[in-house]
Every structure is written in structure tokens, then in C-alpha cells.
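Just one chain follows, in the form predicted on its own, and it is written as C-alpha cells.
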Amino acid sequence: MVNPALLLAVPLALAFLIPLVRLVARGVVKWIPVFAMAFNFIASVLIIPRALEEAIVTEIGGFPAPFCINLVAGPLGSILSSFIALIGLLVAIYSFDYLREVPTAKYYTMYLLLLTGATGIVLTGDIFNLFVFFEILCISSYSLVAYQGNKAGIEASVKYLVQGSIGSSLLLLGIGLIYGQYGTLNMGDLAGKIEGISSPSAFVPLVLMITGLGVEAAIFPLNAWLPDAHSSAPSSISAVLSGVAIGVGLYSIARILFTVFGGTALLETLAVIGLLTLLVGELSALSQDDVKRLLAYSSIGQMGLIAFGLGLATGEGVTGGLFQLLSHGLSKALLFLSVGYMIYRSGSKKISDLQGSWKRTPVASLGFAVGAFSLVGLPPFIGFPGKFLIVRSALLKGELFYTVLVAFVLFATVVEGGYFFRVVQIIFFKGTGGRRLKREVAPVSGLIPLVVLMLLILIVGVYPGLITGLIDSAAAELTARSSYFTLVMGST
């Protein structure tokens, strides 16, 4: 059986090995992230069958729970670690020739640290180590946003750094208050000790932690950093930030709410905040002429939809939210990588300069269309099942309040379809190319991830049952607070 700790140890060790490898074999450096993420993907997939039977609890440090460093590889953690490794692997392949003009050794070191942080977040069973992995992810993200060294990237990175640091401080303050009150940092132990959020001693740290995590999850009104960061970063990093980083931020909020606090009283509030985030993101995207900025605002909207689904607090709603989390990650990775390919050829991020792109970059143009249609929720793409489950779950509540919220969700979907269809029309049906090409040849290695992502989006969209059972188990793990306590504390 694969030890879940290897999912952290291998990429972390290889990240620090990259500078040494560069000294003796510069050409090998770009293969190290591929090897690390391939290992993580295979190992995570091998863990899933065992995790479906019983979550794998790893105790590190020589002490029993709740005093040890705890990793919990249940259905949710193993699925998300597989997902992170898959996206990381595809983006690493895409980066082979895409990053010709930057020092790749430093880039790949920070890239592996970002993915290690994301993997640690979904596997840890300890709120302090959640903070540690959260910081690893954020600090790596700050540097990668500014990696090209241009003014826009540095400015966006500083904005991200300032807001992210405030969020991290709030998170750490909340963790400190929890430890002072309950004397433990283990999520399972806390689940057994925290009976509710009615008292200020529990409610105040909960608000601080959710606010801190909400910055990374891009929840309104904590998302001001995201449009600049995602539009200024290299497209390969934009794909990871949008497909992985903000997703694990939202996962962290769900884990804290469901598992640690059992805060059912706040889940309705999460649904409302999610709806506001959805509307703000989609309406802001509607007026954009920078294609990467448009995709960034779209990511804000998608995080709002996922938060809305999780906030429904029903089995089907949580399943729909988790399904949408995965479908958004695949679709948005495809969109950013496709756009990166088109920008590489044209030298412009303006939507109006992408007209006729299908003639010079047909695979990337098709990839953009597939990713866009998936996010809108059109069948037979992967984005349809998750959105359908969320809407149906809200309607099945049978309350006028949720029926009104669904109407706003459908309105946001119409807005989303409007701006995506506009871009698709420009790419496929407007002119033959309004801008002279700056580069005649785009990296061939960039086509492999595009094709793989398109196939995954189509195959899972046509046969959602391939992963629905896994996501049902993941949703059950997230909502079964007492089972999590028994699993972790019963292992001592």
C-alpha cells in the first residue's frame, strides 16, 4: 500500500533537488515536475480503492492522535490529490517549450512547491498544518505571478501578497484562538469537542478562519486580487491558480465548516455569499476585452457556484458542488492553456485580436470552445452534471427562498453563456486574423495537454457515472462529522 506521506515527500524533495540537478544536467530539470506529478497521480489513484473502504490515517512524529502530525487520505482527499497531480502533470508538459524565455529551474522549484502545498491542504487532518501548507501554496503563487518580471505581473503579485498576507494572518489568529480554547489542533479531536458555534469562543475564530481562507478561495468581497493575478501570470500558472489553488481554498472552507465546526447554521449564509460571488464574477466578465481577465472573473463566478452547492448542505448539493469543483478545474485549465497557445502566436490578450484564431491554432481554438461550453453547463460536457445536481438540490428543498436563488443562478448562467459565446464567435466566425502574428510556430508539446483535457471533459460528460460514485463517497465523508472523529481518534 502506498503511504500518503509520499505524496508530500516526493515532490517536496524533488523541488529542492532541482537547483542541484541544474548544475550538472540543465536539460533534465523540466522532466522533474513531470516525474513528481506522474508519481503522485499513480500513487493517489492506487490509494482510492483502499480509501473508499476505509480512510487511511497516517500518524507522523511518533505520537498518537491528537498530538501527532496527521494525514487523512479518505475518499475526498485521495480524489482531490489525484486531481491536483493530473492538472500538475499536464501543465508541466505544457510548460516544456512554453517557458523558453525565463529561468526554468526557479520556475519549476516554485511550481512543485505550489502543488505540494495544495496536496498537503487536501490531506492534512490538522488545522495548523493546514495553515503551513496554505502558506507554502500562497508564497509559491506570489512568486510565480510575478515570474515574467514585467510591471503588470509584479504589481499583481504585490496586490496578491498584501491581501493574501492579511488572509493568512486572520487564519493563524483563528487557529490560535481555537487552540487556546480547546487545547488541540487535530480536526478529528476538534470535531468531538466543538458542539456548535452559538458561543463567541467558537464563532469568532470560525469567522476569522473562513475570512482568511476566503481570500485564497476568491469569495466575494475578498477576491480583488484575482483578476490581476490570473491575467498577469504565465498562462501555465494561470491554469494552476484557477484550476487548483482557489479550488483547494474553497475545499478548506468546506472542511472547516463541515468537519471542525459542524456549522450548519452558517451554511445557508455560505450559499448566499456563493450566489453573490457568482453574480459579481459573471457580470464583471461580461465587459472584459482581455481574454485572460475574462477567464479570471469567470473563475470567481465558478467559485461562487461551488460555494452555493456546498452551502445547500444536502447530500446531492454537496455532491454537485464537488463535481463542479472538478469540472471547473479541468475546464478552466483547458481554457487558460488554450488561450496561452493563442496568445503565444498572436502576442496579444485582447479578445478582438483573436478573430480567426481557428485557422492558425485549430486545436487551441477547439479547446477553448470545449472548455467554454463545459463551464456554461451544456451537455455532453463535464460541466453539465454538477450544475444540474446543484440546481435540482436547491429546488428539492421546496422553499421559496431557494427557488429565488436558483433563478439567479440560471440568470448568471445566461450571462456566462453570453460572454463565452461572444468569444467563440470571434475565434471561429470573425475575419481571418486581425493582428499580425509575432511567432510563426507554437510549441507542439502544448497540444498534448489540450487533447487530454478535451477527452476527459467529453468522456466524463458523456459517462458521469465514471466518477459520480467516487464523488458521492467524498461528499459523505465531508458531511459525516461524527465518522471523521471516530476514524481519527479511534486510530490511537
Partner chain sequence: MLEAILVVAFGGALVSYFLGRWTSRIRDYFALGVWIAILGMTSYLHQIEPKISTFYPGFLGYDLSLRITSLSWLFAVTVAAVSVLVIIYSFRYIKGHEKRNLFYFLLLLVNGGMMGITLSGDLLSFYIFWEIASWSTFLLISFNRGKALPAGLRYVVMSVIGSAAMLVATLSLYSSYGTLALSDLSTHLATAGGGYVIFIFLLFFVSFGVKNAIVPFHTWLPPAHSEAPAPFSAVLSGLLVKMGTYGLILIFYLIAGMKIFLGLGTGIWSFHYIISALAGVTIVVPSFIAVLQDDAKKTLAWSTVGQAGYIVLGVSFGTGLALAAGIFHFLNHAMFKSLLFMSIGTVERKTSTRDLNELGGLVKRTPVLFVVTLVGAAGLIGIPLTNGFFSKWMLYKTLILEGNPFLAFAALVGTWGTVLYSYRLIHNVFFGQLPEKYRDVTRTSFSTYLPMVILSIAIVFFGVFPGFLLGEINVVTTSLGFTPLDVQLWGISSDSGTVNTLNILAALAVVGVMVWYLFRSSAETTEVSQEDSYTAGAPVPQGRFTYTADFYRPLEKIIRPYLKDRIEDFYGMLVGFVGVLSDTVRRIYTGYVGTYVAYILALLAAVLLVQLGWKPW
Given for the second form:
Amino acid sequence: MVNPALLLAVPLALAFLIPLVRLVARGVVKWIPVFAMAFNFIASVLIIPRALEEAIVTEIGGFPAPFCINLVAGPLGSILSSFIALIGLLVAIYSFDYLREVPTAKYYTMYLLLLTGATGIVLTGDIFNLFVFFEILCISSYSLVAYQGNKAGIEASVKYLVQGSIGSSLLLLGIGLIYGQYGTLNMGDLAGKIEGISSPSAFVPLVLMITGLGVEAAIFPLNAWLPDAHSSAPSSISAVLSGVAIGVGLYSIARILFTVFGGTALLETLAVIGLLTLLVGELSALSQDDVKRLLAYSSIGQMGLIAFGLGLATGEGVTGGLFQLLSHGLSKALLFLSVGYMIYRSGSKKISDLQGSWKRTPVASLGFAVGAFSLVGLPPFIGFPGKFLIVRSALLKGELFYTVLVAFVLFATVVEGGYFFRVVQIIFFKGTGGRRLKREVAPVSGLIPLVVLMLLILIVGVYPGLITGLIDSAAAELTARSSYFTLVMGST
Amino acid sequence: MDRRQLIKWLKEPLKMSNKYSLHVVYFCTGCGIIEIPPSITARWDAERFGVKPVATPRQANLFLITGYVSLKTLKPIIRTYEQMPAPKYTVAFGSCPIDGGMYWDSYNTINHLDKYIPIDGYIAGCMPRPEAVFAGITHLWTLIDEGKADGYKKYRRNYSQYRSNQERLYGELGWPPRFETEGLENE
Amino acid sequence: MVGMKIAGIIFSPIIGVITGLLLTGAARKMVARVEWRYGPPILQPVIDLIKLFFQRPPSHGKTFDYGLIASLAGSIVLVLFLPVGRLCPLSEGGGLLLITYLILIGPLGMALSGGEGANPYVSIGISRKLILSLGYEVTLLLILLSVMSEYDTISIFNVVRAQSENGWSLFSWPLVIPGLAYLLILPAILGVKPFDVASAPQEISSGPHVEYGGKYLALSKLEGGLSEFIGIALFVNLFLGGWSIPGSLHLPAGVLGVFLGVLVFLAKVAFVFSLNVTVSASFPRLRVEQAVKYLWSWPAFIGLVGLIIVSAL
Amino acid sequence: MLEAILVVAFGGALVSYFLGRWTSRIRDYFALGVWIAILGMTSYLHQIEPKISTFYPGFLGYDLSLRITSLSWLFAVTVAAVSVLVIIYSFRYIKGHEKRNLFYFLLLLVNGGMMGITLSGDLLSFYIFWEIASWSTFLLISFNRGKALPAGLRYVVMSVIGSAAMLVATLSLYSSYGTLALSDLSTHLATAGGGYVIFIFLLFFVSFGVKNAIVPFHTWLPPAHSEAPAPFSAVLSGLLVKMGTYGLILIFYLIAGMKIFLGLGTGIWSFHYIISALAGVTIVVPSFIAVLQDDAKKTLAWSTVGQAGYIVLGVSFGTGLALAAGIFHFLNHAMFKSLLFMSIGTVERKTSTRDLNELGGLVKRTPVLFVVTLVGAAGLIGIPLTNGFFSKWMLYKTLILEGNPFLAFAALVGTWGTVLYSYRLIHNVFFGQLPEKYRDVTRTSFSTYLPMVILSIAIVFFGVFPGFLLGEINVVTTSLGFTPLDVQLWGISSDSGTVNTLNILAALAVVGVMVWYLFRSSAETTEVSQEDSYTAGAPVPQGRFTYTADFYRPLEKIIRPYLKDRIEDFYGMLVGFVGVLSDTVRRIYTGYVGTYVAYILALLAAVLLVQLGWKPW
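Let's compare: the form predicted on its own is above, so bring in the form predicted in complex with its partner chain.
Up next: the whole complex, starting with the chain shown before.
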């Protein structure tokens, strides 16, 4: 059996080992993240079956709950951590030859830290640790966004930093208020103690925390940092940021809202905010001519969709939201990686400069098409079951209000189709136009993650049953407060 | 007029119908054209004899060349004549097509039309009145009856001669020979 | 019954062709008389035909030949589907709807044939012909639909039979309205002046017929006569009661009755035709857009009113 | 068996892609073999008992199933047959194009998707196959670059709207009744309220209407059809668009059932009558817009819209004869429209233009092409003894006898539009003097001709013996609850009107032979060349001596102002509006951190204030 703590310890240790290794053997550095993530992936996949039976609660420091720092590797946690590890692994492979011209050691350190933070967030059972891991995640993302050292990157990073810090402070404030009132930071304990959210004593910290987390989760209108940050980061980092980081942010909102506070009354609002985010994101993406910025806006939209799904608060809606979380992660990672690959060749982020990529980089172009189709929700790709589940659960509610909301969701889908299909056309069906390229070759190793992601998207799209079972139990974990309480606190 | 004699119809339907169904192609080749409108309108009414103007040479079997023939008009005349389906007849108006008339020493008018296309009948005069036109047509009837209106056969028989005459005038005509032209080069 | 059917199959095309031919001749004579001329003999078209069959015309190719053959054959077949007096061999099958489509074969066959002649005049003529057809078809379809709705049948034979029992449609309410519309468009259907833009000899050298000589012209003349016959026969059948005599008179049964019926029918055809010839002899030609504007204004309006009244009643 | 068909179809698509990377020749024959096999398998299923088989248990909680009935068999076999012909046609057409593998892959994918649509046994698998066909269609439409890109985009956006509507309707049905199987829904819907049924109908109608290009949703079709590669235009027009028809039949007669469908509303405000009226508009207006087009494929594209109107009119009118006419016309349309698109595609390939004002005189160079195009156009017009006549006749008959003369008028006038543009198409491509630049146009290869010849033979054959198809259609309409028609091999007999194609054929043959004999026995003719034409004596001008430009100018001057596509303008306005909206929304992200911080605090403050004031939570 693998201790879930190892999922955090190994990458963290390896991250700090990197500078040392660099001194000894330069060539090994790039293998370290691959190794770490491979380990994480295998370990968390191994955990999943057991986590499905009963969540693994690891208590660090030897104290019993609620006093310890505990990790809860339930179905949700283990699925998400393996998902993070998978994306991390693929992006690490992608980065193999992609980053030749920049100092790599710092990059990999930060990269591993980011993923460790993300893994920590999904595994932790303690809201203060949530904050800590969040900070790890955020700080490493700030530096990675600015990694290329160009003006746009630094500017984006600073903007991100300012907003992220405000978010973190709000989060911390909320945590402090909670601790002051209930005297505990353990999620399971809190789940047992907090009765409802109508009293200001519970509501104010909840709002503070949600707003704080919302910044990272790219909820409208807290998401203004995202387009800049995602578009100016290196493509590999954009893939992780878009595919993992904001998803993790949304996860933590859900966790706080569902498990900790049981705030079912707020869910309708979450659905509406999600819808707003969706519309704003998709509409903003429509008139972009920078392909990475387009993808970034699309991420905002997708976060909105997931929030909408979670906000439906039925078991199926949450399943849909989580499914969409994974499907968005895979698709968006694929999109960013393939776009990065094309940009690597053409040296320009403008959509019009992607013309004729089909001839130059067929696999990356295919990757883009698959990712785009998947995001729009076309079968047989993975986006279809996600969107399908969300729409179905909204309609299953059987209320006119949700039916109207679904109409808006579908409108957003149409808009999304509009811009994605345009780009697909440009990539596939426009001539090269005789433009000179920045580079003539691109590393082959970058194609491996693309192919893997495409296969995953296709296979899971055709057999969503592979993961819906897991996600169903994950959703159950998220929504069932009392069982979470008993799980963490024991039967006492 | 033997139009109503059934025996003759049964004996020689070709001749009879050719006689009494003369479809005329005329175009303004010369001044004689001025006599055509009176002859087909109410005053003289050529239609009672089955003579009827038609729009294209394809539908016609009688070609009226109305007056003098300039070099420029001769080419269309030849082409039009060649486009008419056989059996076909030509009647030339006035003295000019016969021997050049008052244009006999003109630099751009031909003197003898029958060097270029066969003429079945001439209506002399400068210019002939509608009565003369009718006289010409009745004369044509007798020629058809007697089998003497065989200009189209002559044209075919002596095509190489006609063609060489035409080409002497124009050089290249602009359309290929209508029939076989053996011996054309020898002349 | 079978005997009558066979008789119909044999005789009605012959009657059609001959009547068509004679009508053309009569028209020439009548026009001449209107213009104070003596005019050609009525049999002049026959003389022309004999001559034309003996000429040696040029051919432009296979489509040039077979298009024309199809055109004439189509028109002859159409006669089989029209009641000619009491001779109505095939008019049970398909009815008016089939007729509206069979009518197309004649002009389209000629259009194809002329097309291969590769002469722009042909194209212009056909373009005008099609536009003009569209012009009158709008009204014609309204009229046909009124008749079919009123009698609740698509069979032209039933329409004629109903008239022989209830009186002519032209003199019955509400079919008098479409009947009037039909009279207004009849010259256009026949393609006589003022609607002879399609084959205007003076402007476009007789349009689709420009490359026809000899037997081609002969066939197209036969087709032309036949289509005039068809246009009028349709009117007579739909509105003037086909073979039936007005009043309490009834035709005797048997062969004599059939014969008399055909005669009555032909008399009506001749009467309607002479009306049209009078109109055509006294009007100048319209340009095609003028013609279409005319056809789409009053006749179409009357036809529409007729259809509305018929379907409302 | 059903699963095997789909496995072969989709697997064939993939394999042919990878085969193509290796050798193109084997890929071609492989693709052909795949579809011949599918055609064989499908025809083997002829008139078997309707059966349902689950091929994918538990996709998101549903059992996806396949199902074959007489209706779906008819559509499936049409899809398979036309696909085979189109693949044969593609051999030559796509040669020399750079993305051949992609083309074959997508073509086979679309066809496979359509097989899936016809064979699917529940609405969810219907939706999945529908979407697969839709996006691969999008890629194929965009295939030719240039103007094809906006056309493809327009198609896909409208298609996505349609599928969104279908998704909502499907899921709404599921949430109401807990099942999506086609065979079960009818019993549930029988008890549903009228308002709900109309809601479902409208959603499905939007979806299928977009695909079927019924008038308010038709704007994607003309550019898409004209810009797609020719073999695919044939598929698009002959089959894909008609999947909408299949859907309409499915939802109207199978899922809802005839009684519900015909029972919504009364008089001219009944649901099926309104759709019929829309179909009437769809017939008339596009048929005349087609007359005004200068682009050969655009003419055909608008013609597709018009013909789709006939089909939808038949489907929605609600009598057995009308439904039979609609299905029959679908089959016919698949034949003649694929034929016409193929032939125009060949012309375009030979002359590298499809501008009707440029072409001309090709009858001298490609006589076989002329004949097959002529047959196709005759079928399109509905000349007796071609298949198009019969379906139209049935439609008109039922419209008139059921007391709808105005719909019949629309249909008949539409036919005149068809006559006009069909003749113009034939004339401008094949007639007139052969321009100098097309003197060396060569005949095309056997593989290009073969499908066209087969199709033209089919058009005539089924025109003379409509009973072969009508028998099948009769089974379908009977299974949908209509009284069977009295179908004979030569047509239909009934009290209210009979049509006997053999009579017409015999009459035409006998009279034709007689006229031909008359023609032959009179004087001989002399063959002359094209240049020997009446020109008032002048030699035929070299270059252009043809009347093709502005063929219907006098008519155009009259009707063009009335035929402006206002719906397209309206959609353009909508798109512009969304563009403005998007631009406005984008300005939320001002680029100043201060604003962003203000957003964060504003949200916080707002939520707190709302909670303090209204206490909604």
C-alpha cells in the first residue's frame, strides 16, 4: 500500500533536489519531473481501488483528528491526484526538448512545486493546509508565468500576483474567522460543526473563502488575471495552469461549499455565476486573434460550465461537473500543447499565422482539432459525455428556470463552436502562404503527450463508463457531508 | 395555274410543291429591295401564290438577289446561298447582277453574279416593278416544270470553278469548301 | 368500349395533327383577310410540308435530330391523353397533372434540338419562350387548380363528363372567373401575336427554328400546329364542355354519336381559334417583359380570385 | 449484423486513412470494397422482422441500441448505394489533390455516420451519429479552401444550433419518460399534453429543419453545397440533407405517431399545416432564386433547397399518399441530384470553371456527359417516364384532392422554376458554340462515367417501373399506420386517379418510332459543323458566339427585387449583434489591475450586502 503522504513528499523532495542534481549531472534534471510524476501517477492509481472502498485518512504528526494535519484520499482526492499526475507527466515529457533555450532547472523546480501544490489541495483534509498548498501553487505559477522573461510575461505575472494575493488574503481571512469560531481547521470536523450558512458567522467566512478561491478558480468577475497569465506563460505551463490549476481551484470551492459548509442554498447562485462566467468567457473568446488568449478565454468559459454543473447540486450534476473538469483538463492540455507545438514552429501566436499548420505539423493540428471538437462537446470525444451529463441533469430538475439556463449554456456552446471551428479551418484548410518559419524542426518527444492525450480523449469519449463509475462515487463523497464527517472523525 | 390539279400533284409532288411553296430569303443586297414590300403586302399579296418571306436561309428555297452586288455583299450572298437546303432557286433583280449595269466599271461591284453563284432567272429592268417580280416567279414555275431550274445542281457539279472564282476575288473565304474541289489548284 | 379505345388511339392523334395543320392554314388565310389581302389557300401548310420533306437540310448532330423527334412525339402522345370529342383513349390515366407535365416535352425537346444548332438566336428564342411560359403558367396553373378543386377530380375526362351533365363551366358560377382568365392568356399559350416573342421572325430570325430546314422545319411546323390544337382543346375540354351541346340536346349513342361529338368538339376548337386569330391579327408584338408583366397582372389576379372563391365555396 | 455494418463502416474509414499513407491505389479499392460490403449487408436485411439490438450497454446510463425497420432499411440502403457510387466517382476526381487521405477518411466517416443515423434505435445513438456526421461534414465542406471556409463555418454554426435543440429535446424526453428508445416513446407521448408535444416538435423541427434546409434555416446550404468538393456535394445533397427528412418522419410518425402529429391545432393553424406551408415557401422561393444564379453548383444547391421543400411537404402534409410521395421523392432526389452534382463536378474539373456565363458547347466534346446530365435534369423537372415525375404526381394529387389547392399551386409553380434553371444549366454548359479554350476538353475516364451512367439508368428505370420503389415505400407507410396504396409495377391505381407509366411508355415508344420513321424516310440530311450556322451571311465570330450570359435577363429584371434573401440578412444581423456583444463583453477585461481588484472587492461586497439586505440564503 502506498501512503498518500508520499504523493506529496516525493515530488516536494525531488523539487528541491533539482538544483543539487543540476550541479552534479545536468542531463538528469529533465528526467526528475518525469520520474516524480510517473511515481505519483502510479501511486495514486494504485490508491484508487482502495479509496473507493473506504477513503484513506492519513494523519500526519501522530495526533488524532481533528488536531492533526490530515490527508484524505477519498475517491475524489485520488482521482484528481492521479489526473494531476497524468497531466503533469505528459507535460513533463512535452517539456523535455521543448525548453532548450532557457535555464531548465528552475523551471522544473517550480513546475514540480506547482504540481505538488495542486496534489496537496486535492488531498488535504484541512482548510489551513488548503491555504498553504494554494500558496505553493500560486507562487510557483506566478514565477512560471513570468518564466520567459519577456515584457508580456512579467506584466501578466504581476497582475496575477496582485489579484492572487488579494484572493489569498481573503481566503486566509475566512480561515481565520472559521478558526476563531469553531476552533478547528479540519474539514471533517467543521462539516460536523457548521449547521447552516444563514447566520453571518458562517456566511461571512464562507463568502470570504469562496471569493478568495474564486480568484484562482477563474469565476467571473474574479478571473481577470487569467487571459494574460495563460497566454503569456510558456505553452506547457499554460496547459498545466488551464488544465489543472484552475480546475483545482474550482474543486476547492466545491469542497468548501459542499462538504464543509453544506451551503446548498448558495448553489443556485453558483449555477448562475457559472453561467455568467461561461457566457463572458465564450463571448470574449469570439473576437480574439491571439490563439493562446482565445484558449485562455475558453478556459474561463469551461470553468463556468463546470461551476454550472456543480451548482445544479444533484448527484448527476456534480458528476457532470467533475467529469467536465477532467474532460476540460485533458482537452485544454491537448489544445495548449498542440498550439505550443505549432507556435514553436511558426514563432507567432496570431491565429492567422497558424495557416497551413496541417502540412507542417500534422499531429499537432490533429491534436488541436480533437481538443477543439471535444471542448465543443461533439461525440465521440470526451467533451460530449461531460456536456451531456450537465445538460441532462439541468433538464432533469424539471424547472423552467433551469431549462432557460440550459438554453444559455447551449448558446455559449454555439459561440464556442464558432471560434473553435474557425481556428480548425485555418489550421487545416488554409494554404501556408509562403511564410517563413521560425524553426524548421520541432522535437519529436513533444508529440508523445499529444498522441496520448488524443487517445485518452477518444477512448474515454467512447467509453465514458471507464471513469463515470469513479466519478459517481467521487460526487457522492463531495455531497455527502455526514459520511465525510464520520470518515474523518471516526465513529466517535 | 395548275395548283389544283390533283393528277399533277400525284405524279410530281416534288415539282408541284417546289413551285407553289416558294419561301423567299431576301436581304437588302441592293436597291431592288424596295420592290419587295409592295409585292408581299396587300397590294400585290405574293402569299396567294405560296410565296412567303422567311427569316433564315435554312427555311428558304428561293433566293432573291435584289440589285447590284458589291464585293462586301457578295460574301454573305455566297454563304447564304450555300446554307439553303437543296432544291433551291435564285432570281436576280435588275440589270446590275446581269452585267454590272451602271456599276460595270465600279471598283467594288461585281459585274457577273453568275460567275459566283448559279442564277436560275433574271428579272431585267432598273428597277423591276412588282409585276415584273411576279412575272419572274411565274417564269420560274415554268422552269421548274421543265426541270431547267437546276442551278443548285450546276453549282455542285461545277463547284471547283465557282469556288476558284470566289477565291480569286477574296483570297481566303473564311469557310471550308462545301463540296469536293478536285482540280481547283490546277486552274 | 375496346373498339372505341382503339379508334381513339388511332384517330385522335390524326385528328389532332390534321386539325393543327388546317388551323395554321386557316390562320394565314384569316390574317390575310384582316389585312385586306387575298391570302394563301387553306391547304398551303400541306403544300409547304410536302416541299419540306423533299428538301435536303443540314443537320447539326444527334441531339438536333432526336430532340425534334421527341418533341413531336411528345405532343402527339399528349393528344392521346386529351379527350377529343368522345374519343378519349388514355385520358383516364394521370389526368390533368400528367398533361401539365407532358406539355413540357414538346418545347423542351425543341429547345434541346435547337440548342445543338449552336445559334444564339435559338438560345434567345428559348429563353423568351421559357420566360413567357412562366408568365402564363402561373395563371394556367391557378385555373387548372380551380377546375380540379371545383370538380374534385384530377381527371380531365371527369371534368368533361361533369360538364355534359351540369352545363359548361364557362357559364357556371364560380368557374366563369377562371374561364375568363383562361381566355385572357390563351393567345400567350398559343404563342400567337401579341405573344410571339419566342419565334419573332423579324427580330431573332424565328428563334428556335432558325437552323431548321427541310424536314426539320416540317416536323416543327407539325408540332407547332399540334400544340396550338392542344392549347385550344384544353380550353374547350375544361370550359366549353368538350363534346357536349348546350341546352337539352343530347348526342346519340354509338358510332354516330362519337362522330358527331368529334365534330362538335372541332367546331368549338375552330371557334375559339378564330377568336384568337382575330386578336393576334390586330395587335403588335409585346416585348417579353411587357408580356410577362401583362400576364402576371390581370389574368393572374383574376385566376387567383377564381381559385380563392372556388376553394372558399 | 447491424453492429457489423457500423463496425465495417467506421473501421473502414480509419483503415483507409492509414492504407492511404501507404498506397493510394489500394486505399481507393479498399474504400470501395468496404461500401460494397455494407451495401451487400444492408440489402441482405431486406424486409426482415423489425428488431432491436443493444450494441453498447450503459453509455452514461443508457443502452445504445440499433434497430432496423422498413423505414430505416429504405434510408440505409439508399445511403449505402449512393455512397458506393460516390466513392467510385471520387477515384478520379480527387486524384492530384493534396489531402486525399483526409478526404477519404472524412467521406467514409460521414457515410458511416449516416448509416448510424438510419440504423440507430434510440434517440441518443441517433444524436451521437448525427453529430459525427455533422462535424465530418464541416471538415469536408471546408475542404476546398477559399470561399469554402466561411461556407463551412456557417454550416457548422447552424448545425451546432440544430444539434443543441435536438439535445434539449432528447434529454427533455428522457427526463419526462425515462426512455429514449424509438419504439417506446410513442406510447408515452400519446398521453402527453399538447403544449409539451409542441415544445418537443419545435425543438426537433429546428434541428431537422436546419439539416433539411427548410426556409428559415436554409441559409447554410447554398454556399456549402457549391463550395464542397463535387463527390461530397453529391453526398451532401442526395443524402445528408435528407437525414433531416428521416428525422422528421421519425419524430412525426414513429415517435409521436400520426394521430398526435395531425391532431395538433385545427384548420390552417394546425401544426402540420404550418409546416406544410413553410415547405411550400421552401419550394417556391429557392426554386426561383436558383434561376438567378450564375454558378452552376449554386444553382444546384438552391435547387436542393427547393426539392427538399417537396420532400418536407410530402412528409408533413399527413396523408399516406403524401408521405409516400415524400419518401419517393427523397429516393429520386438522391439519384438525380447526386448525378447532377457529379456531372457538374466533372465539368468543373475539365474546364476549371463552373460559371454558367463562361461555359458552353460541351455537347460536342463530352456527349455521354450531356446525355446523363440531361436524364438527371429531366428527373429533376419531372418529365414523365423519369422517376421525378411520379413522386411529384402523387404529391400534387393528394394536395388537390385533400382540398389544398394553394399548396399544390406552390408546388407546381416551383416546378416551373425547376424547368427554367434546369434548362439553363443544360443549355449554358452543353449548348452554344464551343469556345476556343474548351476545344481540347477530353472525355473523362470510365470510373467517372460509371456512377453517372448507373444513376441515369436508375432514373429512367424507376420512372418506368415506379412499382419497385413504391412497393417498398408502401410497406413503410403501412407500418406507420396509413392505409396501403394500390401499387402496381407500373404505377398506382385508385378511384380518384390512376397513372400508368406503361401506357405512356408504349405511346411514346410507338409514336416516337413512327415519327422517327417519318424522319428517316424523308430526304437525307447533310452533317454540318457548328461553325456553319445562320449569321446573316457573316462568318461565325471566333471565340464567343453564344447566348449564355444573363440568360433570363428580362425575367430577372422583374423578379430579382422580390427574391432577396432577407432571412440571410437577418442572420447576418444576428451574427453582427453577437460580434458587437462579444466585443463589449471583452472590454470587461480592461487590462488595469486596479479595475480587476475592484471587481474582486465588488463581488465580495455585493454578496455580503445582498445577504444582509434580502437574506436569500
